[in-house]
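Shown next as structure tokens: one chain only, the form predicted alone.
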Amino acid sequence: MKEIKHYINGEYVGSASGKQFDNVNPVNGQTFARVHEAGREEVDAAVKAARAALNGPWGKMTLDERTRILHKVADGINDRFDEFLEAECLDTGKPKKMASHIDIPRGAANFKVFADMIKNVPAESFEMATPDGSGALNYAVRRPKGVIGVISPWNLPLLLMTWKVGPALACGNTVVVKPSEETPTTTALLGEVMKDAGVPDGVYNVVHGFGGDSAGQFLTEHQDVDGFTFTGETTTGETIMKSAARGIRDISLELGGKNAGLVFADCDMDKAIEGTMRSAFVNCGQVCLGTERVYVERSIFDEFVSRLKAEAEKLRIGPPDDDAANFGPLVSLKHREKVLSYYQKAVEDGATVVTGGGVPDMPEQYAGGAWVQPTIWTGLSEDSPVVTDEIFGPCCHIQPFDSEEEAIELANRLPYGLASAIWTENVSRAHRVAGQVEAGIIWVNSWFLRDLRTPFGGSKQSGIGREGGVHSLEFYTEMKNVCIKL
């Protein structure tokens, strides 16, 4: 059986303890690889290698040399596209059609985008007067933050990992990556691409394992790591904040959400249905920016529910190799238990199950997989856990509203503030509502339309900090002011 090892200082190494865990294919529930679990020894070795590379060849490279290498990394991923695609789909179970258009190409593009961006973002300078009349010149320079701990999620493993590693390396940092234990394969495979592209040993390191009393805890507790970037649930983010507080290490956290979609009667119904279908069900609902709460103006409520139901029931459930499939399994049987517990809770709380609500019938060879039905509810109280908790599955609750003010109040009532989608053809309303909804990213008449130059992150309990464009550079660099007396 295949083994997935750590990538430390340019080499694949096993765990000294011999500890390993299963990597399970969510399509059929079968183990296809064994993953080495890092102890403190492996994490310490990875951090030391990252520090040595920072002070060694990587830190001595010019910006042009560094960015040329990162372009080669992107090309290396694309040259091995099919291999990365196969690995990503084995880990996640998602349809190859989707992963081939989103996960792999955008994962590769992150290296080129940020390599080009760092070359074109200016710092600031100011002339100032001095009492003696000769003046002074102040100018800012960017320097790498240091060794960055990257803790990446399982829903878009390659894309969201490179979304962090790309700008970190472009800015001259070195990294120790702890991928999700559910989806370690492409993060490990990237080590080979880094080596072939000429990335010096120690710049990119990977340690596998879990959170508490495993690689995640050992990495965040390590005092020679200068900052942490994490995408995942809010409770884990709180734990990382506590660890980072010791030694005053910087953090960038993109955390949980319970995102609201607001559908007004003056919307283009076709756009609203198509966009809500994607925001609720794409990637089997496992998208941090997805819509689990949909609020629809009462006059169009029945039509909207009926049309969304019809579209949800057209989704084709199937394995990655099924070209007609556009809906795969959840990432794991464990996650399915969580999602199904909310499906059951919805019924207990009196929901009307518009469609779905259970497990689909699958052919025998896939019966052990983590399959669930796309599900729509109506009729729940706003205090139901189904409406307040992030489920992270292919489901949404639809509730009517009667006024713009009520819609805004409903959208803002939870402690999360990651994303929202607003559907209206009234341009004044679009600006007015977008300005009042408390979320880090607002889409109007669209969803998941991302310009990588723009700030990305959440408000309230959905995160701290912003990434994307110059905002990524602000986190991954330290600004130094130089004052020259003339």
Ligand code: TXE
The other form holds:
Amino acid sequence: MKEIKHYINGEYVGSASGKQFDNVNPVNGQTFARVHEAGREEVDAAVKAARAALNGPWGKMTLDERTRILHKVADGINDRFDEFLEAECLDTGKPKKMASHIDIPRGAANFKVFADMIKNVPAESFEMATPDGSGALNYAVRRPKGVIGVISPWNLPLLLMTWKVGPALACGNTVVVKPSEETPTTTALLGEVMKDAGVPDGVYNVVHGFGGDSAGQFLTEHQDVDGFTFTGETTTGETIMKSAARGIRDISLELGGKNAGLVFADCDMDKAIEGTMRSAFVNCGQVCLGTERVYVERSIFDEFVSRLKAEAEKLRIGPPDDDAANFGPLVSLKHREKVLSYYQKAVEDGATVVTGGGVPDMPEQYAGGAWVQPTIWTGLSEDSPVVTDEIFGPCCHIQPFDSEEEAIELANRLPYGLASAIWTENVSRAHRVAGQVEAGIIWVNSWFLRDLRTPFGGSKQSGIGREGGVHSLEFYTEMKNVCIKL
Ligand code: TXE
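The block above covers the form predicted alone; next, return the form predicted in complex with the named molecule.
Below, the chain from earlier opens the complete complex, with every other chain and molecule after it.
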């Protein structure tokens, strides 16, 4: 069986403890690889390698040399596109059609985007008067933050990991990456691409394992890491924040959400249905920006519900290779347990199940997979956990509202504030509501339309910090002011 090893200081290495865990294909529940689990020893070796590379070849490279290498990394991923695609789909079960349009190309692009951006960012300077009349000149310079711990999730494994590693390396940092235990393969494979592209050993390191009492915890507790960037659950974010507090290390956190879609009677119904379909069901609902709470103005409520139901029932469930399928399994049987517990809770709390609510009948060879039906509910109280908790599955609850004020209040009532989608053709309303909804990212008449130069991140309990464009520099660099007395 295939073994997935750590990538430390430019070499693939196993764990000294010999500990390994299964990598399971969510399409059929079968183990297809064994993954080495890092102990403190491997994490320490990875951090030491990252420190040495920072103080050595990587730190000494010119910006031009560094960014040229990062372009080669992007090209290297694209050259091995099919391998990355295969690996990502084995780990996640997602349709190849989707991963070949989103996960892999965007995962590669992250290296080019940030390499190009970093070359074009100006620094500030201020001339000041001094009492002796000779004056002074202040200018700011940016320096790499140091060794960055990257802890990444399983829903868009390559894309979300490179979204962090791309800017980190472009800014001159070195990294130790701990990918999700569910999806280690593309992060491991990237080591080969880094090597071929000429990235010096120790710049990109990967350690595998779980969170608590495993590689994740060991990494965040390691005192020679200068900052942590994390995407995942809010409670995990809290734990990482506590670890990072020791030694005053910086954090960038992209956490959970329970995003609201607000559909006004003056919307273009076709657009609203198409966008809500994607935001609720793409990637089997496992997108942090997805919409799990849909609020629809009462006069169009019935029409909206019946049209969304009709579209959801057209989704084609199937394995990655099925070109006609646009809906794969959840990432794991464990995650399916969580999602199904909410499906059950919805019924207990008195929901009307508009569609779905269970497990689809699958052919024999896929019966052991993590399949669930796309699901829509109405009729729940706003206090039901189904409406307040992030489920992270292919499901949404639809609730009517009667006024703009009520819609805004409903959108803002939870402690999360990641994303929101507003559907209206009234331009004044669009601006008015966008200004009042408490979320880091607002879409009007669209969803998941991403310009990588724009700030990305959540407010309230959905995160700390913004990444994307120049905003990534805030986290991945230290700014230093030099004051010259003239
Ligand atoms: O997340 P975790 P899980 C949400 C979603 C999902 C839930 C649980 O609701 O159902 O989180 O998923 C590492 N120290 N999101 O369990 O635990 C872990 O190994 C250091 C939303 O996968 O947050 C993995 O690499 N690291 C999300 C990463 O953290 C720790 C995407 C994420 O795992 C750790 C994924 C610890 N103590 C899940 N504990 C989004 N916002 O996109 C765990 N990890």
